[in-house]
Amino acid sequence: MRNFGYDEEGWSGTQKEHRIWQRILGYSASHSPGLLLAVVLSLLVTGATLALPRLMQMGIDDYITATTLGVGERVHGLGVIALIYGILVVVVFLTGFLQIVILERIGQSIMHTIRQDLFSHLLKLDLAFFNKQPVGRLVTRLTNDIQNMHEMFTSVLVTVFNDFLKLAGILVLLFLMNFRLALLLSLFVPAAIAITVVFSRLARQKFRAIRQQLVRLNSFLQESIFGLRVIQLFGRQADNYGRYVSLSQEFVQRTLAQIRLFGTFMPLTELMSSMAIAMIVWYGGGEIIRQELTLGEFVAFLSYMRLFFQPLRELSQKYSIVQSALASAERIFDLLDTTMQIRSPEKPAQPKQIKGSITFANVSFGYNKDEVILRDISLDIAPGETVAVVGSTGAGKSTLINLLVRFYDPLQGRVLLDGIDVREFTLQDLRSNIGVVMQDVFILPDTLLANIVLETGIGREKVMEIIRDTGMEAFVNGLPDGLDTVIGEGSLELSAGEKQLLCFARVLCRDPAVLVLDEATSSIDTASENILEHAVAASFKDRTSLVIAHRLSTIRRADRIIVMDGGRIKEQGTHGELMALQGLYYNLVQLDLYQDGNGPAGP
């Protein structure tokens, strides 16, 4: 994974910043007409806003203080000025409203695209990536980080342009109105900019500290909720509460530090604004007395100075938003740039029919290169053969399955399906020909039928045929609405055994050439045991089967039993042969690691 130089909660501002902006603008390219319209509206808002003080000047100088016009003319002229003023206010409101709507629509559309791209990319990444990444961090990428970018699109990009345009326009107008007074007031500009820059940097540090502490607080809260049973069981409530209070107090202190910073900056900005106004009153008042400045210009100067300091206050806050958004954008693009090691070949093998022979040829593998799990494994499984793999925890049983379905590639050796290296198949073709029944079953919040069919699109009659052939009718008929029963979170919860039955039906809908059971029957409940035994027997028929199980009834059904230990194949044979050998398998059975659940298993 490439690193653009960021810490977890803040933007470090490396030389790669321009690349981040290029990619952000790349997502904005398709919305160029909308962004251009937002810029045009921004020009209208700025122009109308800057025209208001000028209208006030005209009203005062041309009509209120004018002595050459009659009363009627002065009142009429003021009425026209007031009408134009009101029209401009309405223009500012309507254009501002329309600008906000356009920016929100563009921002939501861009975030929707990024969110889809990111989630689509996550679905394609290797399992090795997820083994090293906390789930909470990935969820943060799809939620908080994308929301931070949305805030930048909607409240920063065009509005910052608007603020700079307003500042430039005010300075130009002031110099055009009265060069000497504008020159005097421009002395405040460097100081105002310096204060804004210093505040922005300090605000970024405070903001980052708050985010970091919030992550710690939320992580601890999540861990405590998930581990509540253990906390209550061991009486750790007081200790956890104390740690939570400590984290919360630190969060409050960091938040207060930010508030103190804002509490210093805002009054300081107001102080400078007030000093500028005082300068206008002192110097401008003298100019009026000397009749070198009109009362209308004096009032306009005051209005423009109020407008001048407002964007400075907002720019400092938007700077923090930009920093946060850049950090989020970099983390998102960093994730999007994560490459996949497990890929489908450009020219895949396309055999007409998969018979189901499996070969592990001198396979060695480790999830970390320094820790080898499988050591020079060689194993041949004939089409239609049922092979059970047994061994203690960590022997490498499940790793065989991970290599077979190509969640990982071996460090050495090859895994073959019908004599073809599994790396030569497309991932979709390979996994559609290998049906895997796992201990943990993923349930969609939908009907039982939808959970069985998934993407296959097979008809209801075919599903019922599979259910009849595997003896699952009693299970389905026992549900309130049969196949139409809604299951999953918030609906009917299935037992562990019922979930296993669903998974068998789900796999058989794909009619795979190879069936893999990965601890699929280890936590079966008594009510579903008989049904599941029938389903297992029916599933094995005419299929190559690779079984990892702790139930002796399932193991005995195998044509051959492979005994693994320390990442190597130690023994293989039938149940009777291995029991007669009185080796590792015999010891496992005697230690009750493999039994029917009714006491120690015998030969």
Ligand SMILES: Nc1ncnc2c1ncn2[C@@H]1O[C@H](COP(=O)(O)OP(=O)(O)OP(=O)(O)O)[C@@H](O)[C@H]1O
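Take the two forms, find the largest set of C-alpha atoms that superpose within 1.5 Å, and that set is the rigid core. Numbering follows the first chain given and starts at 1. Worth saying up front: this structure is predicted, and the values here are computed from it rather than measured. What changes on going to the form predicted together with the named molecule:
Relative to the superposed rigid core, the position of the CA of R236 differs between these two forms by 2 Å or more.
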Contents of the next structure:
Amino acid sequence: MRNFGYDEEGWSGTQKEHRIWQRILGYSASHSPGLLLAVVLSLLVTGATLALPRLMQMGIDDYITATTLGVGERVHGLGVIALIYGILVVVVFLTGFLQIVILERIGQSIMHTIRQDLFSHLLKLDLAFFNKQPVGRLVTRLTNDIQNMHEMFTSVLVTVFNDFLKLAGILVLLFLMNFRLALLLSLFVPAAIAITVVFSRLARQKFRAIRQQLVRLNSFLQESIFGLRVIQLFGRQADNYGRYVSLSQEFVQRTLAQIRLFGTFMPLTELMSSMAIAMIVWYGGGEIIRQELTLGEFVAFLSYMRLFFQPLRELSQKYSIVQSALASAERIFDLLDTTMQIRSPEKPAQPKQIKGSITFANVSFGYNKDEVILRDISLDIAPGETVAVVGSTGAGKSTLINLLVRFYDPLQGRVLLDGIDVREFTLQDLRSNIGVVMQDVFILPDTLLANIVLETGIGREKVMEIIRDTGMEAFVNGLPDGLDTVIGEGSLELSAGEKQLLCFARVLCRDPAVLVLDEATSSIDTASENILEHAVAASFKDRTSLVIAHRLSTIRRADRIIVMDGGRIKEQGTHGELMALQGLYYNLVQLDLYQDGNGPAGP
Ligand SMILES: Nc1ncnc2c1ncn2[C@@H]1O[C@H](COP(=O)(O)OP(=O)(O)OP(=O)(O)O)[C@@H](O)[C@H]1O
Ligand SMILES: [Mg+2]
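Let's compare: the form predicted alone is above, so bring in the form predicted together with the named molecule.
Now the complete complex, all chains and molecules, led by this one.
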């Protein structure tokens, strides 16, 4: 799987720049009427802005300094010019406003689409992907990348078009007004462009360094908060604090370096613009004296110069925003392009009624290709049979379940449900027929009922019935508002045992042909334990059950016990048979690893 260069800010170069623009444009395609309108508005804004100095010139030349007209005519004419000037200023304001609103809206809507695409893609990604991407970093980077693209859409694209139009327009107007003076001023243009380009390059490096550090700072913060319990338990506060401070210091240094760069560049363009103005005053002033330039043209020249240098100053800043947005876009598109290995097949098997036989045929698997976790596992479970899997921690028990429900595919061998390879079912069919009670339970901040029902739309009556049948009333009635108790973060926190009970109810409501139970390793409270024991006993009837068991009571209830060690099946049989064998299982029981409160059981 590709690494997204998430440690590196900037160009990884997997996608060509024009491809990225194409895809961004692809997202904009549905907004072409709005974009067209924005371009028209842009012409209007620029036209009106550039007309203002011309008006000023007319006011001065035709009325203020005109000696051929009468005083009344001159005052009246000046009034008309002032009125037109006022109207144009309002036009600039209104069209500018409208343009921003339209482009902002388009930008927001594009980002909304990209965000949706990204999230729905993430939800489908293989779990293996997240093993290789630290989740904290992925989240920071994604939020950052989306923010970067958003910034480009709203603050850059909106104005860059206007800026270029303005620069081109000013140059044309200057040449039309006074060729010699314009030629003289255009000597500044290459210098201004050179400074802008150099600055842009440098600024990009600085921005990148800052962003890189920000990502480090954020992910360190996130990791520390996630791992706060460990930090506190091991007394690592001072150490973590120190590392955070030094990360933050580095961030300050990098930001200051960027500010120094801006501090050099801004006065430099200021200098350029002052020199240009000095040039106009010197050369243009001479031309006025020689009557080759009017006072109005002189004033207009000065105004155009001011308008000319302003976008140049901002262009370099915008350039670096575009650069980092492109890098972000590349990562986002790369992520959208990751293919999933775990997918429903094109022509899925159409099972009528799953009976629930499970077969592992010579299955080998490792989370990484070079580290084998399961070695040549072969196992047949008949419909309705209850099989308990035991073994020391890390033996590969939970991995078996991961393969059964296709969170991963085996490297070798096959996993079959009712004699059909699990890869031939749609993921939906497969997973709806296998009910899994996991070690860690996902809880929505909502009522207990909503947490049990989730997406299934099962009625309250049905839920009550299942809870009664499995003897879980004590659990529900023990909560302040029964089924309507609000649970989850910020409200009532369930204990580990209660969470497992909730998950059990959730699974039983779906009445799956196969029940898979990964018993909580941690000892759970006795009350929950007793209820769970009854529920487990009730639910094993009539369905295939695969239980990773830690409690002797559960193990003894199984038809068959599988003992795993180092990724292999070492022993199998009933409790009695295995005890008689005096092998691994016997030792596990002797070691008190498996207890049910009654002490180690004999054969
Ligand atoms: N997502 C993963 N990525 C890489 N390695 C993993 C992953 N999950 C588990 N492993 C490794 O696979 C091995 C088997 O893990 P597994 O979870 O199947 O053990 P287990 O028998 O269920 O243990 P326990 O009784 O502690 O739950 C362990 O060495 C573990 O470190
Ligand atoms: Mg496990």
